[in-house]
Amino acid sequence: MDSEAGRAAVSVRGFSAYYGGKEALRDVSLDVPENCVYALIGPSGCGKTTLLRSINRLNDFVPSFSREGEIYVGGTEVFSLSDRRGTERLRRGIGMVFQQPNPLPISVRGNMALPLAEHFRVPRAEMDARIVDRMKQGAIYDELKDKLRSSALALSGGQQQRLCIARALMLDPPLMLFDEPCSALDPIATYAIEDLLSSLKRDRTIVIVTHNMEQARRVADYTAFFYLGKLVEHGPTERIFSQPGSRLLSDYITGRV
């Protein structure tokens, strides 16, 4: 593990992942450390989505694709998971937020118990309290608690989104994967999602990819950037972006590539 990551959430270990005979991803080795928000950067198609996916699973959906090396969440390879109940528990312990909000057409109250409803037998006023509790960590509560009736999908892009980081909440994953969470958002609706990820990071581990910059440098802790499959750098952001170690980040963080 490298010594500026301390103690790792997540750890990649010469992993390299294939769709049928394209190559996505070569020898990946990284750290994420806990409590940290982890920015995954590139251009399009170089792997960071793969990655991601690939945390948690949700690559085995997929069959052409292929995999060599290990990934460790909390100490777990997670490739090592060979039954169902061992891959639903990882993915138990995940929460995933994707590039567009993706609400069920069901009311705001349904989404939020969802989760909790299809793992565990819950009293209604527990289901309720952890449901408000939850929508407060994901500052969604204040606006949306007279619209728990509701359909989720008459909210707006950013309170739709806002829902889905509350919803991936319920079970209190300690890590937790962003695609692109704000793309499809507003510079308001954006700015709130990222005000949300520095106060999650206080109890949970995040990784986000990215392709704004900005966003990076202002809400990681830790930035990796992937080029063509290939890791070619990570270190602290700060680092990352002032002192970048390769022309080729050089050129990408300034829009030349």
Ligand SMILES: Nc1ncnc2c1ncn2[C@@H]1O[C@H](COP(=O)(O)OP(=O)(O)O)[C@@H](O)[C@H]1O
Given for the second form:
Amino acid sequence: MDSEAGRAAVSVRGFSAYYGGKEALRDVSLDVPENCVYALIGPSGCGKTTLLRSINRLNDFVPSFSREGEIYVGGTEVFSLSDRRGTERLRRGIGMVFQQPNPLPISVRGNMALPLAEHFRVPRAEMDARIVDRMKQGAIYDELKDKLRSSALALSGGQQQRLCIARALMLDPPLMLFDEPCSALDPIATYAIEDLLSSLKRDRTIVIVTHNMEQARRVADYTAFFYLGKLVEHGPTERIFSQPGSRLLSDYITGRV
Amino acid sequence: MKGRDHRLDSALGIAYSWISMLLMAAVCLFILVTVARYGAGKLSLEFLITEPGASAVDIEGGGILTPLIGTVLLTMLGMLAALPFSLATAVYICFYARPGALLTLVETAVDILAGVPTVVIALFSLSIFVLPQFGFLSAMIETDGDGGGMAYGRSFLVCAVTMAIMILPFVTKSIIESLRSVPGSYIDGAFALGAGKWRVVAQIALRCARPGIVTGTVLGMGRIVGDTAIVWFALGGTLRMTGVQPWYMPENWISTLRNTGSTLTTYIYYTSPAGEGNSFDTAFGASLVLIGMIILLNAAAALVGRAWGGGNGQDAG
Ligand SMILES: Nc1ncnc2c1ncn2[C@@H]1O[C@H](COP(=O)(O)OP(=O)(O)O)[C@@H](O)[C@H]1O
Ligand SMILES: [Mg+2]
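Okay, that was the form predicted alone. Show me the form predicted together with this ligand next.
Then the entire complex follows, led off by the chain already shown.
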């Protein structure tokens, strides 16, 4: 177990989460191997977002949140980080992309520069080169290279979402979390993002929450199925969908839950 | 049957809305036309740049220079004094205060203070600023006998501080509202990038809330421009500036600020038949200028709001 945890990008151990008295996750344990896409699926309200936001300690901002158990990212137990600097450093190593694209109401370039402007004094030429490179990685450069100075809010939803991905890439995070990144997008924008995911996983690990089982099938190497706060089943995506090991999962796959 | 009733109801409703709207437009227009008809004859550059007569009785000859300056001065000083406190309080309430009794108390106090009539705040200011400790804001007056002194308690400075107190809850509330309407996804997104709390507040929340903050500020300034009770109590009843003359010389500015004067609102009172001036024309002339100021203020706010607004945010990157 421990040796497996050593190679895992994320390792969740006996993790339970609560909002006030209400349980959102119960005793979840799973390992996310490095350089893969790991999908979290399950009906709405089963705790997928809660798990994702626990990995980068974003739930710290929910006053009623509490938890038991541990989550290891790159060998560090995230809840053992007790000071502000520690959690901020943790978050900088974990890119996060939300359901609703959230570029700030400033220029495209301003959005791209944001993550670096925070902590590092980067010479302008270097910054520009990095922005171009990460926008290329985010498969958005060709579309936006003439719009760097215009408002990010003028872009289409799909472009905004890829801009947010490229923005997260500015910090070269070895781990990225996606919370239903395509649920606000049309099918074409969705395919663009799915393509992007498979190129991104070459040198980083991706955890993605999705509502869309076809999407999990297309992009994920591993899939974990949650139901009412519990991890019901997890394993290689192939196996999960072809031989569901539980009635609950097969009902979910066939659309009966 | 039923269908017809519905149609009748909605026809009546629409007619009622129409008539109300027309009535309202008519009243607004009537007021503006009256103000313009009486006041327009008075308007001239000279009216704007001449000081009023020393007393309201010989008002006919003078202009509105000092009341105009008084209004502008109080509006700027009052807002300059209030805005930093309002911003800090709103940021604290929205981002730092823990929910609990203290927060509830502060929010309730702000709510109540926002509803207190300005004449009560004026009365409060009068009782406080005559204390000798506040003599530096106005002037000391010797009371014979006991050797102690009292402050005069009325001056531009006293009045500006009182105006600031008057608009504080109002501006604070509007900043709180605009901060709370900043989408949570912006805040989450910035935290997820590893931004520190102060940066998220200062560069994300305050930046996105800027249009709302500008609007709140301008509405607060409008309240100062239009207030009369506080001017009565805290600025005093002289038409002209009463500090060392000439009041406009830089070396006399401090003295001017520590002494009394008037604003457009009190000037309107003095020159009207209700005051001593008995001159509708003069009062309406000043009213026209007052209305013009408010229109300018709102136009400026709209411009600033558009330039800074969330919608087309461009930046130097
Ligand atoms: N901030 C919150 N405060 C209280 N309860 C919450 C909060 N966020 C989520 N929950 C509850 O926790 C449970 C799990 O929610 P969530 O993790 O968002 O599920 P999912 O992402 O799978 O739809 C739900 O019952 C939800 O109502
Ligand atoms: Mg969710």
